[in-house]
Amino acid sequence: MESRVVNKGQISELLDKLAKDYNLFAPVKDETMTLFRRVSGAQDVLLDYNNSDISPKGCFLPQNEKTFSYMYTGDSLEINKPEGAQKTVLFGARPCDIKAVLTFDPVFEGVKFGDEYYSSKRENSIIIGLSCTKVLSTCFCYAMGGGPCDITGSDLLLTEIGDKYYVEVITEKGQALVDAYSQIFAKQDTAQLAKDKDELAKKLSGEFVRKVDLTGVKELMDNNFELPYWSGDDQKKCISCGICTYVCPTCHCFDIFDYTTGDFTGDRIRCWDSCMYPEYTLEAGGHNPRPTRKERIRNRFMHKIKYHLDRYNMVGCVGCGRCVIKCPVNIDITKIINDLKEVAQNA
């Protein structure tokens, strides 16, 4: 694996270049949040923060995505489809995000059904990851496989060392872009950055201050469907508001909506949608196989340490703690994963 080094004088520059020749998404402000927009250049950019409010699984999956047109003609009815995704540039995503994205594509690149839109956009998408400088105390990647300097998903992946970031070339598409922008990668002697890296990685993961441990809770879950413990005081509290999810980078829940443009003219819409919602399973019979806060809750978290986990031997989630920072009445996953642990240890 290849690595350069680029100055932080140049990051501008290079901003500026990948916003003239891509779609470049990358962290900016918003008023108090911290979320992934296409931006026009380095002047938008904010590389200085701990993690996005919201995460840039929108480049991929967006909130509101428009998948074809329609119109009828009397005759026939017409349909048409976007073109294809342009070539787009994620810059600055976090490890965990990143990794988030990793667990997007088997589920929308399946073997049997896949999702043209899906796929356009992830194979013209170069990610550009950046390593953590800083661990909240509601992280918790490395419970869940990940790391603040790890390199999983990224296509290079730049570490913060002093004026400096040391480059990680990971993948061909990486290797392009950075012969592309060769006078901004520079090729250097990159041993004792390599090992800079390496001490930062070591620092933060001293600096975990949530215990999690999985061992042992999905095979408790794989055996008690219905455990008591569902219907506990703690997973009452639910309010059913939907922000776990929408935050969440692993979540992927959508609906698909038409709408009407003129008489005989519309759009087909795929937006967001949240499991939590009693109307998200709720069927054209009036049935609804979860209709109460405990189903809901259940198969949140089964879908998290569980399902995914069965379907695509991952876990379904990265250990950002955005859901554990969100919630309005406190309900933590970290708290949910140990006391399940404290089940089957009882068991």
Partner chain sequence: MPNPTALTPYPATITKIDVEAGDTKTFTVVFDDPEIMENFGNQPGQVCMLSAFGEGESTISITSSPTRGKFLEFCVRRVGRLTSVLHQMEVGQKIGVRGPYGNGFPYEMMKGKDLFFIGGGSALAPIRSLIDYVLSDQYRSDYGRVEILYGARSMDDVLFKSDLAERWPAIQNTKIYTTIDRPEEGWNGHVGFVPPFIEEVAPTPENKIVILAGPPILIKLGLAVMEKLGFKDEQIITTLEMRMKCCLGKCGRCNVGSKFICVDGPVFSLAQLKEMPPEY
Contents of the next structure:
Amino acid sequence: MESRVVNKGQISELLDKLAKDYNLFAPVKDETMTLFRRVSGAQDVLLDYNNSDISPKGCFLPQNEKTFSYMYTGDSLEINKPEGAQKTVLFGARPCDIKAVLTFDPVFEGVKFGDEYYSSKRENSIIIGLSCTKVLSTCFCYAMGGGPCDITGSDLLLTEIGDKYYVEVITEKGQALVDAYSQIFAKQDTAQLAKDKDELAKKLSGEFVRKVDLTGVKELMDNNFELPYWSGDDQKKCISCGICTYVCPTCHCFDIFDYTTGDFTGDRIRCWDSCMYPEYTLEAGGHNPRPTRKERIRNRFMHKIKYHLDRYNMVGCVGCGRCVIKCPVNIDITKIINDLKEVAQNA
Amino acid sequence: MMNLAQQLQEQAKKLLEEKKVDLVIGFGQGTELARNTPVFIDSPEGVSALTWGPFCANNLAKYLSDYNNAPGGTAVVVKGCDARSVNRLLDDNQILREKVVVIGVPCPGQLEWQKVSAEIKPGSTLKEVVDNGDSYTVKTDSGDYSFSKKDYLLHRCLVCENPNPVISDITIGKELPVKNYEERFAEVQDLEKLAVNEKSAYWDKQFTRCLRCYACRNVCSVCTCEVCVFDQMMPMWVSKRTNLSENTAFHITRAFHVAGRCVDCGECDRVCPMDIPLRKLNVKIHKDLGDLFNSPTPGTEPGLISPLGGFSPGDPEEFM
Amino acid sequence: MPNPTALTPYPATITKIDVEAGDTKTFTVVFDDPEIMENFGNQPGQVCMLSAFGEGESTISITSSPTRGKFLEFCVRRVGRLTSVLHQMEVGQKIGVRGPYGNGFPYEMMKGKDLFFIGGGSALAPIRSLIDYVLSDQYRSDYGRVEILYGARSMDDVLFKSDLAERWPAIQNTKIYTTIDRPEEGWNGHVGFVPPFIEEVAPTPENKIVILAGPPILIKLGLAVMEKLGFKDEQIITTLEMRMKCCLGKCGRCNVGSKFICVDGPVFSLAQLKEMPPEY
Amino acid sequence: MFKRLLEYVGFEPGRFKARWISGSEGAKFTTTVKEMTETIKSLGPNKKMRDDII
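Next up, the form predicted together with its partner chain, please; the one we just looked at was the form predicted on its own.
Complete assembly follows, chain above in first position.
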């Protein structure tokens, strides 16, 4: 498809317009944090950021979501579902986080069962990506098939070049959007900008300091469920908090429960849950298939590097590095991958 | 002269060789230059993994209760603040004194690794850290970087009460002077001065961010309940729904649950992925405990009875 | 057909409650919308999500066979939050039901074969749907001899007492074996745990399929006995249980390796189980 | 202690009260409850920890 140009000076105008016409989700500064929130205009948006503290996955799978509300008086039962999603634009998401949304798709729009809540949001939203300008020491998207300027999953991808944004139109949805705001998305000769973007991508791809290589890891995992490795330091130091799963853009597990104020009415809520919690798999009868941190850690990492791959033919990790940054005890997926490789080579 | 890390390794080796302990819990190099991580060493050959420096933020006393039922003894490397946890765990009968060897290291303050990391060229390797008193110099293969303690230390370290471990079987390094301890209530006092609605607005803003990952609870060395009230399904006291009211209920309960036992190691505050200033809740309780009961920080001496865990006829009855 | 994307249950009414044992009741449930009841299309071995409004949901296996009529039966042991609430409910009260989920038993593959059912404790509930299916007038002639070996902790814990004592033995070419863990006054049957009892009964593997259901320990020990008796992995079918929230393969918790119990199971052959990590 | 903590996180003073009342102190119980209801009425409906929308 084609490409366009937005002058930096016009980005506020674009954001204000988008906020007026759509539900606009964009990165904002909340004290020390960078988070994706719904914004009312350009004034709240922060585009000069490296990696948001929490990924924008909440746009498609909110931490709390009402699936329906009910009223049950004993005689009559009424169930009301919420309306479908409104038109939404997710603006300024980084390529790794957008790739993560693609790992959600087969889960929620699966072969057997879809998910109306997710699909409705996904169908009604446009994703405007923003290429990275910097590589952090914790980043490793290149090793997971992505890249700092990767277009995968975006409807539009903006790349900051000098005082302009180079805009790549990737999908029909993106095309419709640039046509609707054609006074901002200028039609210009973009040959130079395209070259500059390639240069930037090349420069950034040389800046990764973490050496991660997935080759052979899945094959090792296929044949080795029990490895002494899982009884090592990682499971000893893990504190079973949910940080890694909540900050992870590809973690999609949830819990479902009712929320009532004690009268006849209430809401059924689904909310994020974490496989690192002991109660996650605890059955009512008291049996727990993953009773200790060892099984839980193994399950989480196997899910990322094997199970998701087995099931959906996609690695369940995009290399955003958030779990590496936020883990209180420095459990590091890149170290685990490298260690497993070493185990493989010695086996 | 050996540096502190070498001395630590020496001592750990001795303990393991003489079979005084089966396990040494200490700090090892993490996966980032400015980060250390807990390591669990069970053989004399493994001690070379032990390190020491201003990136040893974790409170390793947290792990002691995991090994309480282990057949052999456990040695743990503690800073001053962590040592208070050891005392507290002993007082709560969570660990047995004879099974624990405390390796105390006087601590001149821990750096905030993310702040430090942001300034160092990615991919550098650490060579050495030099303590200049008011600052640290981090020497790497990509050059030397200087970090002033005022700007780069964890806040808890700026107002440290016990740089020297309050309980220790083996002490490594020299005793350090106490600095700026008097200022530790300053932040709480600032908040107390606000009007009710301003306080409410301040905390609402903080609690709204909460993800309920429970890292603050799980990292806490004195949170030792077998089943936590927040995990209980029957009855479900606090809903898993992450909204302001449930989050507020969680944070008030968490803070108050450790009232009188919280040793102010500041780990909850450090690990919070959403930067909620949790220490401001705990320190408020410490301040009130001091004001009302003249009670010192829990864990500063062995055998301290928490004013909330005992009764004396002289207790103030503020609420009557 | 039930809406496969829905996390929303259909309203249903409890029409009958049978007390099976001290902590176990069987609920007969009918959808309020006759059309949904007509088209529900549940297969033996499938499960449903039951809702008690205000308390949430729980996965419960359908214990009735579709051959028995347009209703669903759920045999529920009081173990947790939702099941306790269900146990307090009365006939006429409304619950929510969504489903049917899971793969169900491969009853087509079993045609022409002898069947040997092994159930321990409350795990008779999920296989009862298949027992009733193969013993129904409609399909009885498709299957060979049907034997059922059932063990409970005590006499009081024996489920579906009238099925075991009267209804099933009355059907031609069937045999029922029952056992309880410890001797008890008034019990004339076998005493002892299920795995040694299987060895005692010693079913032969020729042209036979074994359907084994029970707590994890019984599955583990039972499988060992069956292998010893010469059964091949493909001849042994079992049904697993794990904590579930969505039953749609999304909420994550019921995975055993790359498989989700809720959509890929709950029914697996031993051959399939051996491909999966032992994490159930 | 708890009262101070509640006020610190922004509950209005007076919303939380603790009293020791023995089973034999009926009169004290009534006056306490009366006092408490008066305080609460004058404070108006609680705004803190009310359910918000998701």
